[in-house]
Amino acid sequence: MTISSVRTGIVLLIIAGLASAAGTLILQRPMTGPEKMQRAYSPAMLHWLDTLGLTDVFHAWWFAALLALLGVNIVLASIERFPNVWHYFARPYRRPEAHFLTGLPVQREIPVDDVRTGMDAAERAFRRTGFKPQRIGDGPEASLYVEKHRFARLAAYVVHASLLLIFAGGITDAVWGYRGFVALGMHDETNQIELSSGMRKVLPFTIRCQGAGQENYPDGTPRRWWSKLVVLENGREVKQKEIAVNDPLVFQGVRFFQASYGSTGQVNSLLLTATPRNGSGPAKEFELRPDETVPLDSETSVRLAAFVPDFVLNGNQIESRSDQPNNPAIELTVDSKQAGTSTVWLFPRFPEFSHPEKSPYAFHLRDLQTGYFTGLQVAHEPGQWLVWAGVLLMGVGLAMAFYFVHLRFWVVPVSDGRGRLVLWVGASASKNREELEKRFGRLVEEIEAGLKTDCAACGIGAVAVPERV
């Protein structure tokens, strides 16, 4: 079994198919986050999957080598067989030899009185059935040749060329392409992404998130994530676009896809109401942000000390179960010249809960704005144009193979061995023998009908000789 053999090609194609299936069934980095990978596979299994490159199959060195080997097999096999096919294509067999006349499976002999009458009748029959015959030679040595869809003989090589383009695109992506992930908060910007290998890739430009959000269905389930992205070069905005899951931003061959969206677990702003405990004045509504102190009166100010998005008490420790604001807890520090410094805890989900405090104000949460991040999948796939070109070319090759049949017809005046002049009519097709025989039968009927019409004036009839098989 050599590298150019069909058997080798089939084996390599099966291995490539299994590798592609593995890349589909096994979770792939970086599309799948580290936490999900750790939940899906045990540490030992994940270690082996990473080591073997099965968590990033289409960028693994062995997958590129497999495609290259399969491409070499196709090239060598084509070089070995193409010269004969090209000779067959470039120099069609228009004038058959004697051995060909006896060996062709689909043929018929039709008696005629003279060469010119028979050839004219055959030529008219071809034209009536939609063919354009070529007359080869002249006089007693004349013959007719009809051919249709000769290009169908090259269908296999068009498919081979399409596979080579697809493999070249896959190798280009595996060697020079990359996939990564980056998470940006509101108004954050970066020129680095994290690759599936854990390394960081520096981009030749900067990407900034101008905004992001989530649209929900009436039942509350997510319907759409979106992000407003801005591309900067040398500090100057050069492109901006609002992306969604299937509508990426593309810049310098790098695609940014919307992959995820969620809370950062940090608070952006609080809208609070402060009511004097002694009833000396009206309630005051104010906005409070991290690292900001807001005066309530000439002697009292408040600042945000801590924010717990999903509060849970684990023994004596305050923890957060998630980054989502499911059960927020807010710690405020109130500084007063009269009462000193006091701590106030707010639990918006449980407003009835309170504890002793010496703050001169009672606080009530009106609104809570938390920080959100947008998760972007980043892909640079320079070989995709080759892949798509290969896909289109494969469509052409398959159409040539399945929808076009190479048809050939010959008409040669010969002697039938008993001294009678006959028209030898033969046909060949690259496939679909049954359809060929039907078309051949109609053609012979047309020729016989034409001969009878021509001979009616002189009272001579034509008698068909049974088909030779």
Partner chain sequence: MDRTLNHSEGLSHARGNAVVALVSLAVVFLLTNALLTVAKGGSLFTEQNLLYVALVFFGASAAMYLAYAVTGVERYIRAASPAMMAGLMATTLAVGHRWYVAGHPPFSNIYEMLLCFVWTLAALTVWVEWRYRLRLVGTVTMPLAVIGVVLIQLLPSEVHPLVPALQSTWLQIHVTLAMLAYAGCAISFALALMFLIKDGVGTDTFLIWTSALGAAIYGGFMTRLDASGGLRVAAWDPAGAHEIFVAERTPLMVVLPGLGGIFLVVMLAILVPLVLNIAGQRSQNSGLRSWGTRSFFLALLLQVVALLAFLVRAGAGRYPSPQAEGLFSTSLAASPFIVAGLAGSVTASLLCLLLVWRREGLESMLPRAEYLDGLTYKTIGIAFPLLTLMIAAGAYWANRTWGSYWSWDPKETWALITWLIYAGYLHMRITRGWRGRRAAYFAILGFAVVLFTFFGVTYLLPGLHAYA
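Between two forms, the rigid core is the largest collection of C-alphas that superpose within 1.5 Å. Source: prediction; values computed, not measured. Numbering follows the first chain given and starts at 1. First, how it differs from the form predicted together with its partner chain.
Superposition of the core reveals a Cα shift of less than 2 Å for Val414 between the two forms. Superposed on the core, the two forms barely differ at Gly395: its CA moves less than 2 Å between the two forms. If you fit the rigid core between the two forms, you'll see the Cα of Ser428 move by less than 2 angstroms.
Provide the structure of the form predicted together with its partner chain, given the form predicted on its own shown above.
Just the single chain follows, nothing else.
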């Protein structure tokens, strides 16, 4: 079992498979937060998993080493076996020798009257079945050689080369590529992105969001997200594009993808009406922003104390289920010189929720504007073209491996054991022996039929030579 043997390759494949499986069964950092990891595993267990690199399998040094070993195995195995295959190209075996004639498993002997009629009949039979025979040598020494799909012998090398290309692309991206995320509010700009490792990266240019939005299906589920992005270099606008899911902006090899769109969970402004409780005067409509105090009359003012976009009570703890304003809750602080300070909760989904007696006004929400952000996935993958080239090459290689067979036929006039003149016909294929035998049978029939029409006198059937394996 050397580093270049198939067995080593298989063992490496199995280990890679097991390691990958472990990477899906064990919770992985940094996708899983540290708290969740601590909840899932005991401290001792977590320590061992971390030490063995099992909590981030796909970025562990030993996993990379495993893939590298697999690459080395493929290269060495290919180098070791290549000379054998190269023979089919450098020195095609056109003229078989005596030991080959006896040893070939698929062969027949067809009696003929003279070499020329026999060879002509064989040649015609080949042409009728779609092959191009070559005549090797002249006169009585002449023989026929037919070959098809010689390139199929290279299939395994093509597949392995394609794997190496994919590896090369993956390594290129692992070393020089990066992936990150950036969330931009309307008209925000930044030149920093948060990498998936948690680090920040500064880009050599600035990206600005000019606008973003969501289009919905009639049932309210999102159909399309879009963002208008502008690239700025040294303060100058150099590129602009409206991106959507599956249609990114590319600048200097860095791609910006529309990944998400949603509410920031922060309120921008509220439109409220305040109705005096004691019936003195009309209802007032006013706009309220965070960190802003709005006077309602000479004695009373109101400000926003808290905003919960998706209100839920967990025990007696107020929490937000999400950042989407699904069930907003608004906490107002009302300062009144007479009645003192009171807290008013507004639940637009539940308007019947009662106000405290203390507040001199009753409030009603007319409109709610929350902030929106567009979530952009940022990726730089200089190696991806190697990967796609590898994928295409692998398609070619697999097609060669499974759907093309290197076929060879030989026809040699010889005298058989009893001194009769016969055409020795033999065939070999790189795979699929059964199919070869069928084709060979048809070819022999074709030659015999050709001989019969050629010379009605030679009505002797073919003699099958028992197979020697």
